[in-house]
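There is one chain below, alone, in structure tokens, taken in the form predicted on its own.
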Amino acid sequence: MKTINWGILGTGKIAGKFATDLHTVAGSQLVAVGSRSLESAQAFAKENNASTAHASYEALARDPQVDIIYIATPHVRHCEDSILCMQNGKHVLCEKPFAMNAQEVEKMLACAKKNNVFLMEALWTRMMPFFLFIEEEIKSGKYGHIQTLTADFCFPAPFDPAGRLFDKSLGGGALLDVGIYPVFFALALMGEPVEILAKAKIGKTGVDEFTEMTFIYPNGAKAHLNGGITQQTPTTATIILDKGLIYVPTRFHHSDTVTTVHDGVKLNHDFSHGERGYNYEIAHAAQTVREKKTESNLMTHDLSRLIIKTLDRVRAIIGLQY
């Protein structure tokens, strides 16, 4: 197995979690990190056993030992930072949301094609065993069609007007940070809705603190979704189908348990994993690069397009502009 050398661009909280799981993945190794300050890069490299610390994102993008770079910067930088890396011939795994809007996503995809490099949105749920199981259960047809999907992801974040979640200039707000998970769940399992209803509470910093959405499908099926950063909800998902239901407990976006009810038989399915769960997307991205493919067969470019297009539709309805 060819070893894939990783770089991490950004040294925030998500970067640390990613680095911890990366060390558990066979055939992948962290070799470099890039930050806007040498001090931050060196501290992160020391803590996460990376051999090289770069004092700029540009230096990391040019590092010849790096095969693929994980983008862990704030939402508003995803497009710019991904393009910087791809223009230097690096494969890219970019944290969700892929970018701020569909126009930026198209720029990223065009750059990936031009430079013949792998590009994938790091929406870790897509690669997790529990989600692949749900997908296969529904595809089997034994449950019939989805009638209703309900999913929520809200948590009470401490209010900090300069923090990532509440600062509009950083792409803050509930929809792009946590609302994207219920949106993804519906889109991946039900496809594109014909109609979207949405309403939001816009806070004093100008970001959505709570967004509630209903996706309506041609066959009458509906998805009821919400995301928030000022209150607590169960953070579960329930899928009601013609001949049963599928329930995902908290937190549904990286669960290790799924409950199914089919023909009156209730079963609990265990998908326990020792790591945080980033290992699945890391292994998948590395293997796709190993196979010299430029697109994931799971987190496809078209799925990322659909997600950002849908987020754009919701933002237009609730009047949220960046």
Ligand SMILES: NC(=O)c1ccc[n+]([C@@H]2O[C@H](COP(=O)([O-])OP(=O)(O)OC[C@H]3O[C@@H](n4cnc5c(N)ncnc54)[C@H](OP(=O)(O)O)[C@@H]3O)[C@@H](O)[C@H]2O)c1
Given for the second form:
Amino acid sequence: MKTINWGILGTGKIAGKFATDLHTVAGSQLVAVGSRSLESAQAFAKENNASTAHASYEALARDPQVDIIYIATPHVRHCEDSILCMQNGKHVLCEKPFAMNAQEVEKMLACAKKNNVFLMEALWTRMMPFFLFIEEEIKSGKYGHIQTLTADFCFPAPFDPAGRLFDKSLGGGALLDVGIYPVFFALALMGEPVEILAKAKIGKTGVDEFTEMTFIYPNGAKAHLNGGITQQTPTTATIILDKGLIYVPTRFHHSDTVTTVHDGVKLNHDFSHGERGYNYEIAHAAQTVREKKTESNLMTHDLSRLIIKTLDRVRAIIGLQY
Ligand SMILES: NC(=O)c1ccc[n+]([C@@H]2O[C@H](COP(=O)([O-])OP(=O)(O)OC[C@H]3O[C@@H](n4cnc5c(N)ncnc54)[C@H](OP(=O)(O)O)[C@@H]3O)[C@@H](O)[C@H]2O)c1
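The block above covers the form predicted on its own; next, return the form predicted in complex with the ligand.
Next comes the full complex, this chain leading.
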């Protein structure tokens, strides 16, 4: 198996977790990191065993030893940072949300095409075994159609007006940070809704602190979704179908168990994994690059397009502009 050499762009919280999981993936190795400051790059490289620390994102993008770069900067930088890497011939795995709006996503996809490189949104849930299982169960048809899907992701973040979650200039707010997971869940399993209802609580920094959404489908099916950054909710997902239900317990976006009830028979399914779960997206991206493909067959460009288009629709309803 060809070893894929990774670079990490940005040295924040998620970058560290990703690096830890990367070391567990066979055929992938972390070779370089890029930061806006040499000190952060060096500290991160030391802690996470990367051989090269770059004092700028440009230097990382130009590093010839790197095959693929993981973008771990705030949302507002995703488009610019991904394009920098792709223009330097690098494959890119970019954190969610892929970008701030559909126009930015289209720019990124056009750049990937022009440079013939792999580009994928790092929506890690898509590659996790529990999610693939749910997808297969529903596709089997044995449960009939989805009637209702309910999913929530809210947590109480400490209020920091200058932090990424509350600062509007960094793309703050619940919808793009955590609301995206319930939105992804509904879109991946139910497709594009015909109608969306949405309401938000806009906080004092001008970002949505809580957003609730209802997606309505042509057959009458509904998805009830919410995301928030000021309070805790169960953070579970429940799918009610004609002939049963599928339940994902708390932190549903990276669960290692699923409960199904089909024709009255309840079963618990175990998908325990030793790592945080980023290993699945890392292995999948690396394998897709190895196969010289420029698009994932799971987290497709069209799925990313649908997610950002839907987030744009919700933002238009709740009046949230960046
Ligand atoms: N998949 C997941 O489970 C998951 C979890 C958390 C976050 N995320 C996503 O990952 C991204 C980063 O989140 P995070 O929680 O890691 O953020 P964070 O801790 O604030 O780190 C972001 C990093 O981006 C760089 N950066 C560049 N410009 C910046 C600016 N103007 N302000 C602050 N930082 C800047 C910094 O690295 P340097 O100083 O080294 O340049 C910083 O350390 C977000 O888009 C978020 O949605 C995903």
